[in-house]
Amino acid sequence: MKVLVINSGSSSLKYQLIDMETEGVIAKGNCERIGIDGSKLTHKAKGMEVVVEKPMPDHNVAVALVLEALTNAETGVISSMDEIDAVGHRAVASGETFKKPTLVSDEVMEKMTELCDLAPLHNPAAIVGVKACLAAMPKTPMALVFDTSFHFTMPEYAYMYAIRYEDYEKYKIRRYGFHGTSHKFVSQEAVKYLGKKPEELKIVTCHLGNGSSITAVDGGKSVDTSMGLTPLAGVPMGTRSGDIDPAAAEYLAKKENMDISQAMTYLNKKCGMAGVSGISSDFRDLTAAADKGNHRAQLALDMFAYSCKKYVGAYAAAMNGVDCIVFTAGVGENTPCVREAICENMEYIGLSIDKEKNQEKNNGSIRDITGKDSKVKVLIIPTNEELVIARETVELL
């Protein structure tokens, strides 16, 4: 059985074509910097890597490039889309409507559209991906696998906001959390790597990328996470503000004559690392600029690391300890200065890292950067949201 996984992020689109009998990857790739200058597609198949540098103003263009790469006479691995047995799509916001993976239907897509306000950077991208694949493979079953599913184990006191309870009941305003497939995968990989049972470990997983979230995993279950009703909450991100005093947003909106919709667009797309640095939302650009002495780029990096550090400490307190810290995703796997800054001055919980190991390049495998006397394991684990999505798609079918 061949499953195509489409993982649409806010500025990226990752994909894998997986043979589910072996869980081997037939082809995979990544569309980077969608909506940003310098966008490109990197396609890997048959032992080759092909890079296509082409403007990708939106996810429609990205999906079209992916499908072309899979069927291309030279770089492709299938003769037509008929060879794909199912498609699994990463979906971000589910509200309380979808708590488990769900087969795509007209009714489901209507509800997905209604949920776009909960993930304005992601749900529209996922919907575009679904529609593009349906057009190319109208008879192929497709599934939506939600980022939120892993977090439905949070206790009520962790996911509730201190608003009128009647408003929660009417509108389901609560903490949902996101990046669940990634947090689920890397926490399970950490358990296997450490040779323990899930119930024996308290883990903090740090999914750090253009979108970032941090999760407390106690006994294999998510018990708290940094994102909230939408992916806007938590640590500052590529273009998202992260946690902010609502009164500050109102104050700024009044000064700039913005309505609520414009204010939300501002907080989602104009803030974060890009807003503070004035350079880019991409951490590679930020670290390069910081290395050259750019103060605002360094400030953005410092703010990001400081916020992450606070969440790690808070979750260690919430779980009454922590056995393992996991770094994953684009920034978590590839930016040593960020990992070092987060773990610095954390001796009070017994945490330290090996700075030399931390500087080693990403080789695609699990890396242990635990310091010599550290009581807390520190691991870098490449995430594989696509494999989780493929497994859950097959299970659903």
Given for the second form:
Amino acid sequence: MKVLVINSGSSSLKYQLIDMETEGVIAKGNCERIGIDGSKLTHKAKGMEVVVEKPMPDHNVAVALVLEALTNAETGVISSMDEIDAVGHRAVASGETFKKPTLVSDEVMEKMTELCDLAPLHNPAAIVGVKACLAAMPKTPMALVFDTSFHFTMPEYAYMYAIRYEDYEKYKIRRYGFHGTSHKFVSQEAVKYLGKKPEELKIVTCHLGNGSSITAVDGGKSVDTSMGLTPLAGVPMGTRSGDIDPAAAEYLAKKENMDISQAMTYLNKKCGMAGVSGISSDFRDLTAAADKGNHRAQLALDMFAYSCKKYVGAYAAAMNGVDCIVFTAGVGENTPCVREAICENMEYIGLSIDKEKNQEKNNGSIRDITGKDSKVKVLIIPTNEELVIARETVELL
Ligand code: ADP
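Shown: the form predicted on its own; wanted: the form predicted in complex with adenosine-5'-diphosphate:
Zooming out: every chain and molecule, the one shown earlier first.
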């Protein structure tokens, strides 16, 4: 069985064709700058990488180019689209409407459209991606796999905000959390690696990338997570502020003459590591600048690590202990100084890391950086959101 996984952004479309018998990637690639000048498709298959520079005015054209790359004589890996048994689409926001991965139907797509209010940046892109795939493959089953699903096991007291209960009921304003497929994948990998049963472990998973979130996984279930109604909450991120006193946003908006949506754009795009450092949202740039003595770059890194550390401590308290901490995603897998700063001074929960092992380069496999006498395991586990989406799609079928 072959599953095509699609991750649509507003101007991008990433894809992977996965053979579910082996769970191996047959081909993968990325369409960039859809609807903008200079669109290009990068396609990797059979040990080759090809770049196709063609105008992609919309996602329909992008999907057509992906299917052409997958089937053509030179770069192709399948003889026709009929060999694609199903398509799994990454979807970000589900509201309380979709608590599980869901097969696409007209009714489902209508509900997705209603949810655009909740995720104006993300849901329209997923809808466009689904529609473009349906246009090209009308008979192929399609699934929506939500970033939020893994977190529906949170207890009520963890997902509720202390707002008027009537407003929660009316508008479903609550914590949903994101990166669920990643937290689920790495926590399951940790369980396997440690040779335990899910119910035996309390794990804190740190998905640290351009967007970052931290999750408490108790007995295989998400019981709390740092992102909220939207991905703006939690630790500071590449360009997002993370947690902030809402009154600070109001104060700044008044001073700078911003309306509420401008203030939200400011908090999403101008803050975080980029805003504090004034240099970059990218941790590679930040660590390079900090190494040269740049104070604001170092400050941004210190704030990030401090915030992550507080979430780890909070989740250890919430779960009455922690057996394992997992680092994943771009920063979690590749930035030793961030991991070291987060794990420093954690003797109170019996945690230490092996500083030398922590410095070793990412080799794409699981790395155990647990310190010699540490009671808490510390693992670096490469995430694989696409594989989770493909697995959930197969399960639905
Ligand atoms: P997202 O999926 O949220 O866009 P990623 O998980 O790809 O983000 O993480 C991007 C971040 O990871 C960037 O800040 C980047 O600096 C950092 N990073 C550090 N080293 C690497 C590396 N070798 N490869 C990719 N990202 C890296």
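Bear in mind that the values here come from a model prediction, so they are computed numbers and not experimental data. Residue numbers count along the first chain shown, from 1. Here, rigid core means the biggest group of C-alpha atoms that superpose within 1.5 Å across both forms.
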Rigid core aligned, does the Cα position of residue 81 differ by 2 Å or more between the two forms? yes
Core superposed first: is there a CA shift of 2 Å or greater at residue 111 between the two forms? yes
